[in-house]
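First, one chain by itself: the form predicted in complex with its partner chain, in structure tokens.
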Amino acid sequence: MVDTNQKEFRKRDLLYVVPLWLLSLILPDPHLDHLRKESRFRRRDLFYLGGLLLLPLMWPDTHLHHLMVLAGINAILALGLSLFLGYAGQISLGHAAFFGIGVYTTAILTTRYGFPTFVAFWASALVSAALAYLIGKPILKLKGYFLALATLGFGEIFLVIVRESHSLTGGVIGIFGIPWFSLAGFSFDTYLKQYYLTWGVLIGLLLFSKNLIRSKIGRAFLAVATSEDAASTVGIKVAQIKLGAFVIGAAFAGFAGSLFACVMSTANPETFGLNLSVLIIMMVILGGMGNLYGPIAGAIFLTWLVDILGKYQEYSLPIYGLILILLLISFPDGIGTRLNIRLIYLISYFGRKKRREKAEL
């Protein structure tokens, strides 16, 4: 995957040397990777770990939390399409239409039926992957824009039902007053609170993806992502796994949709279109594709942006647009790939050496 000729230094690199030598000590080292025992935890996982329990104690800004709460919901729709996108090989524009499917169920089944919200949550996951089964069976077997083109019809056609069926959706209004998510008695009522939520869930869903691309059915993604005709003549029913991913990709969208839903106690069809398909994706991509830390670093950092451009009003979206192809032409592979490659190699050179010789002893 990597070319030989990303190595070499250029002259300008060093614009982003200086403020990104700190994130090379912690990204993982892509010349260690084949040589490590995948199933270990490793030192840098209890960083990341501890990172994320200490944040929001030493920052206790209650903005900054709100922010981590959007961005752990938006890292779980994230690392549901890297499965599929990044995995897979696959496009989905229709990504947010299963997340809507997911705020709407629990939306619906907490304020119209009284459902207590844990069973909302697994409801969400379930109904959304079960439409993505029904949606995805006839569809999968477009490919590159086609797919692209198929899913985003699926969102728009969520998003007109939403906003005509009045009676069951509140259509452009919405529904309020969904309630905080509790569970046995304790009410996550707090942005404190909902964030050690998500991030429990998000870290659930991650040693889940973990495992699963350690299976025979990941490594089955992988291999319908580098050739469907090599994969089909090794006896993978490429079928059957690209419906795999994109089932499993709606279920956390769904685990997302539930979150959000009793996150922000409203549901509205604006919050699920084409914007936030695209806004996904940027994640994935912007994270690495293939990569599974990657996707939630392309979360917090996309929330963070979109939150930072929120406040210069009129000119956001102009401005948002802009960084966004500005980051693609820039970062092709991934912000994540690219610093591993250049920044990395070039500014640890010789302390990773030393490690690396001690691995392969």
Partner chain sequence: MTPWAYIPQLFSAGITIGAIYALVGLGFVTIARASQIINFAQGEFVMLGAMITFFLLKGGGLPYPLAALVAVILVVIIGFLLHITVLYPLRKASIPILLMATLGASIFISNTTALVFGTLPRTLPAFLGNQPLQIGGIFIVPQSLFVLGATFLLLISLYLLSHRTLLGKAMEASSTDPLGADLLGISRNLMVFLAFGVSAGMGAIAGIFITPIFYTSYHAGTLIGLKGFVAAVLGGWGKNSGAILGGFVLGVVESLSIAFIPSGYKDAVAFVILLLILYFRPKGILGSPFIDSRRW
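Now show the form predicted on its own, given that the preceding structure was the form predicted in complex with its partner chain.
FYI, this one's just the chain on its own, none of its partners or other molecules.
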């Protein structure tokens, strides 16, 4: 006969083992020396972080702050899609739908049921990830263009549901009066506060992504992107890896949608249509699909470009297309990749110069 105390001890052990097992999946492998060196916080990362912290203080322009908030939200979307498109080698034209799920989850929970925005923030990611899991199980059996069409169909179906559900989502009018994001009584009610909130979330997700791609799961992503058949022959469960990348990207979109709802204080179905999905893909491709900093650079560039061309509505579309074509021709590997190389060169140059000066003394 099993003692009841022993049963309770076993249940308590599960609470310890499961989180530790999940953590071990995204930690870099300690047996790989080059990955252990890459996991250190580099001087280049300090350069990026310092620039982000000082930017709103050097240019105290509210429009700039708001534009960078939108760029940060787009960067979260692009970063999540980059894991699915750039590292797992899959394509999705319905990524904006998960963004919309995050927007409406926060809007409904905060305005209809009075949930705190912090709780709604995490709930948005969980709901987006759960729906991505349910949708991804059948459609991720498809490949290539068929997968793209299936995700496009999901995005359009979600738009129809939102527009027709008047009692829940407000239909084409949407939901208004979404409260500012608040944490422990502190409200992020200015563009400057929202800037640090958005980019703080982005940095946290970036660190998570860096650990993820250097883990066993990340190496499985790259193997699947190279060849699904070859990955399956070495024991990688291709279907689970593709589904995992899809779910993680959807969770990122849920986070971005919750932040967008709190910043704009409204939820409208016209915000997350096919145009947004294409724009996110362009951010990933233009920034560079082979690294994590590229999609962020692409998101910042395209957010600024759309804002600037908004002043020239009659000629914005041809100018926008011409600029994108020239950039893709000039930087086929992405502007983020080229920018990364240039910054590394400059930082290493000043480091070598300082060491030479010390050696001469």
